[in-house]
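Let's start with one chain on its own, the form predicted alone, as structure tokens.
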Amino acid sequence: MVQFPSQEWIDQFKELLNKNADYEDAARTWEGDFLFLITPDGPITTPTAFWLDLWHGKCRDAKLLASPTEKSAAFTYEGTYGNWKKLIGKEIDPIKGLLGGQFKLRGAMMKVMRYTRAAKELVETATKIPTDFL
């Protein structure tokens, strides 16, 4: 078991999600990274982010970051801890956690929503990693 969120955890996410065809494949001509931000609720206390740099189908760096602000992205994708562990738990479709209000998008919402099936095989890949949550 892996705990969520840590470098470990990001740095087997980022190992699965470029062995992942289907991602491959949904994201081929995407370009952009992301800004995963988890806001406090229950054992996290403080705004805690990782970040991705996706870029045609593969994730060429991930990394745990010392503070949401260190880096900037095009995107930014945030949620409490709680709804991090629901969409991770395959209880929120990520598309629908955003339409819902579980979650916020900063960035070129249109853009992103060509990109759905992505968006689904990127929280599909996550609920493939062993996960121990806090």
The other form holds:
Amino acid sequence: MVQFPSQEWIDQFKELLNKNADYEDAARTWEGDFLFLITPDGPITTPTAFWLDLWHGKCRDAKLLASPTEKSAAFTYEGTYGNWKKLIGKEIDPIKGLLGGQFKLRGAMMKVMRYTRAAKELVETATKIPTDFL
Amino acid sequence: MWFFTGPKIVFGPGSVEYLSSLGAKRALVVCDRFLATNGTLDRIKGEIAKGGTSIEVFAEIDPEPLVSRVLEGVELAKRFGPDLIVGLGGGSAMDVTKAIYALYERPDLTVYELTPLVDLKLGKKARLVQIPTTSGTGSETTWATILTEGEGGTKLELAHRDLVAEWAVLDPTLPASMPPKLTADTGADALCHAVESISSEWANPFSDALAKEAVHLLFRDLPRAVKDGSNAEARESVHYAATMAGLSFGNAQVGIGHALGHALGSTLHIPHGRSVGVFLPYAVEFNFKSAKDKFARLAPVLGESTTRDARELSARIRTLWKEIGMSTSLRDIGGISEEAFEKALPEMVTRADQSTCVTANPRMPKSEELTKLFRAAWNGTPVDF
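Now that we've seen the form predicted alone, could you pull up the form predicted in complex with its partner chain?
Zooming out: every chain and molecule, the one shown earlier first.
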């Protein structure tokens, strides 16, 4: 079991994502890095962020940032820790979560909406990590 | 957590008379070109004018409307300053009306910002009323607007809850003059909305109830409305069924049939209802294993044996298509050569893959499966993958 959030978790995520052929197919033309921002909620008391460099169906780099402002990215997907738990547990659909207000997106929404299958594969990959939540 | 959003609805023969009660000072009517010549626009203007309202008309809407057309309408709205904006026509006219309304209210935005993530805060300058003159699109109820970027360009699938009209006026006398082919095309679109909504990952008890009744009414009355356009009872039933299907998918999403249909329509210029309709049986076969329980909800309407088996359900739809003169394969749809189909195929696959319509489809299609689906629909062969 790996703890969420942690560098170990995002390392496993990167490894599994790069083995996911369905993600590679869905995101084969995607270009753009993401910040996955976890806002304080429950055991998370300070904003926490992962940065992922996603390019043509592969994750070139991923890391837990020391601070959310350490890097800027083309897109930021933001939600509370509780909602991230629900997302990884497949209780919230990543797109429905945006439409329902549980998550916020900064960046070109039109571009993201053209890659909803890739977004689902990102979540599908996260569900495969044996995760220990705080 | 989810929502159910829809307009207030006034319905029944003569319900356009309600327009005089809206208390507007200045009304902008946006409509299809054809409606400006067949008396429909004059009838609507007459009803609005009874309330002492000044009227301006933007009757420049074509099928597959371009973003540039929206911008023309916005400029007219800015000059005229309406406190009521009325969409009159089929899906294209009502979709353009939504975009004009939004950009008139928020001139600081572009069409690309009409997404659920922008806090639009509309309704400060005008009220929005939609009046469908065809029976199929459901646009009078939904928060979506489909626009085309440029000639032959990608379809922009835009949406925001604030784009839902305050009122939808369902007067079944308006679509009474639709010719049989248009009745069939638009009715097929409505059936696609209902069937794709009930099989959607985002289906909910409210959308299911409306989809079921829409499927029931369309199977029963669409053939009668196509065969005899003067059958007022069938016309009324199909008109309301289209709105029910619109309310249903507007709150649950459509699926891969629409993704394929939008890709075909924008690439090879096939009318919307015909292009989504031809794919519905193939979409059902593709999705069936992933959505058995969802399709089973249609059992009270179509029978248990039909909804237990993908082939039986798709065959039932094909039988309806034949009854109303719809094509059941792309090869037979008319106007597309095999060479043109093959040339367009890679672009159509990309467009379908990037369509928001697959977002809530019960089975996520890989790009190679999209290619196979297009080929199955071209050849009229079953989906066995």
